[in-house]
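Next comes just one chain, in structure tokens: the form predicted alone.
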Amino acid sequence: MNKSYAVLPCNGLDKCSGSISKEVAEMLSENGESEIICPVFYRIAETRYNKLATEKPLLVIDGCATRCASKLAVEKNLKISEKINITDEAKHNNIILGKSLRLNENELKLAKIIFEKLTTEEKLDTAAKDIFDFPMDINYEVYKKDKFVFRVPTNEGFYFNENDVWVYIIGNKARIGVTDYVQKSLSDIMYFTPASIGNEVEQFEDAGSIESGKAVFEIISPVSGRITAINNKIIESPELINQNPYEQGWIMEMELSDFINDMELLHDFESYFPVLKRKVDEFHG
């Protein structure tokens, strides 16, 4: 049976990506029990949706990195259980969107890849949370430059990207997440677009991003793989990202795919320290 949503879709039906976040949400409309949230009405009339958005779990669909959906989400202030970004998803499946608003087999192609992900998502996203074990407890080194505060977990385990994301290993298992360097350095952050679990990322792939008042960071991910949860409790509150980036704020979990080439271009804690502090210096100098 398929899940049930409150379903937001984007409302820039004047272009391609917009299109194809209508068609999804009318998929899911037809297919199941969800119902669709119209973004034009639901601004000028809030009560006959409110209801809704609030009973079923309420799912955004963006079109492009504008997040038109995320945003009216936002200004009222609704809970997001799930998001989705169409421009990522054609990025991600190598499909090129097309001008015209009439879909071609590609653009339906996608529609019907992203319908199929989001009714077999939960499914995929409770099998990788019960088997993935995931430290007690963490070990900082600490540096400290001027009033700001960088921590680097020290535990076996840990490894670090040029970027800033790290990555924690379990066998063939990993989990995803930035530094203290990137939630200070972007400072109260805002928003988060996740990529698509069931996507195959390759090493230094963008695999979704976040986003304060001063940027936009994209996540570069650390490793190879096919993603398998999201931490949704940062889509509904992506300060725990800011309040601890390592425990509660984590992004991510992968099923690794060649992690013994990767760990090539990887730091440890022992190579990455180093690289913090010569940025943070720079930064803050």
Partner chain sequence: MDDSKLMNDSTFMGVSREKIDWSPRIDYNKCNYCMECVEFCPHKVFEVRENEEQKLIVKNPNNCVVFCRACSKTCGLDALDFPDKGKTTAHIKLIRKETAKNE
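Form predicted together with the partner chain structure, per the form predicted alone context:
Single chain only below; no partners, no other molecules.
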């Protein structure tokens, strides 16, 4: 299958990884129906690409951690359907990028690997079977600061780690998400990178990430166990996390392996609420 995208590369010319983003974009447009959005031109003449950017699924290619292309997409209010980071990919593929701005053998090899991945990758079936008996009526305690409102669920079964990730426990199953503090600090969340279903995760290990124009937030797992489901809806619409990170914006489900032990380093509502207040006061103070 040859997918076609509207491709927004960062095109950064002062770093090798930026030049690779351009190379990948060119490969995609030469070998299929994909079309390139020039980030430089887009900045000054957005009508030129508006149609394209909404007609085809948008693929954003960032060279490095500065994420210029992602930030541009956010600035223009575009919906990102896929995202790739050249530096990350280089790392995954054990390729060390050269200092030169020109593309040599290694860089071209990486571009080719990424191109192939993008054009052949079949999406894994992450369909979450909603087997979880989640409480329909969640009660919240609210902390207000200026115009911001931070909710924390008070229902029994909710626990929180100090990294602002919640977990709701029923038996040996758990549902996981981020708290209002994370969602508000990031503001508009535009992309969710899920962990893989079936993966074993330890407590305090990262299990995916969410990002906004402002920052990337690593989801640090509050419990140890195996990932059994991912919330597909937030892959499509990460803004659900902003709307309500405890209900439709949940992130994943897990089968627990050692909750008795994990619990020692978790808060319940009573002890998390003051932590949240302190963080909010420090951050928005």
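The term rigid core refers to the most C-alpha atoms you can superpose between the two forms while keeping them within 1.5 Å. Numbering follows the first chain given and starts at 1. Since this is a predicted model, take the numbers as computed values, not measurements.
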| item | value |
| --- | --- |
| D146 C-alpha shift between the two forms of 2 Å or more, rigid core reference | no |
